[in-house]
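Here we start with a single chain on its own, the form predicted on its own, put down as structure tokens.
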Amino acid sequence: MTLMLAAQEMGYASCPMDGFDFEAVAKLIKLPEDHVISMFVAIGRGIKEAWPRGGQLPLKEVISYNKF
């Protein structure tokens, strides 16, 4: 989070990334055995505005009371 806040202060956008093959990346960058990748952070300047966010689901569709 500190890295992302520092990037924003410098005028960059950032986004945490997950969902990649950690072991394959570690092998690709020759990461030492005693190190672990926990996540990536993409940092850069956008070339266009972000797409608008989609609408939210109604609460009755995402909250259940007194049951699973």
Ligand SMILES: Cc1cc2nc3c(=O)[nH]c(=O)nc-3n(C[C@H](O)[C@H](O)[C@H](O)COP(=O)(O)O)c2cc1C
The other form holds:
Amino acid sequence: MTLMLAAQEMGYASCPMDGFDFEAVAKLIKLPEDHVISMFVAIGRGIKEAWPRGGQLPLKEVISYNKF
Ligand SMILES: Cc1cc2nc3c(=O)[nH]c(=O)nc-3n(C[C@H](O)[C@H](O)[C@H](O)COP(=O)(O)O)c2cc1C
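Next up, the form predicted together with the ligand. The previous block was the form predicted on its own.
Every component of the complex follows; first up is the chain already shown.
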């Protein structure tokens, strides 16, 4: 998220992704044995606005205080 916020501050758009074949990508980029891939963050110049989002759920539906 910090990377994405920094990109945004610099005028770039970004997109996180983890729906890919981690092992295939590791092989492709010759990832060293002592490294792991956690996700992609594509960063670049946006060419259009992001699609509208669905909106935020009411907090009382997603937060539990002290007990369930
Ligand atoms: C951790 C994380 C991983 C994501 N991985 C994918 C992904 O593998 N493929 C994908 O299409 N979107 C992924 N997304 C969502 C995209 O970042 C992006 O919001 C989405 O593709 C936008 O498309 P939409 O506007 O059509 O929903 C991921 C989001 C997060 C936060």
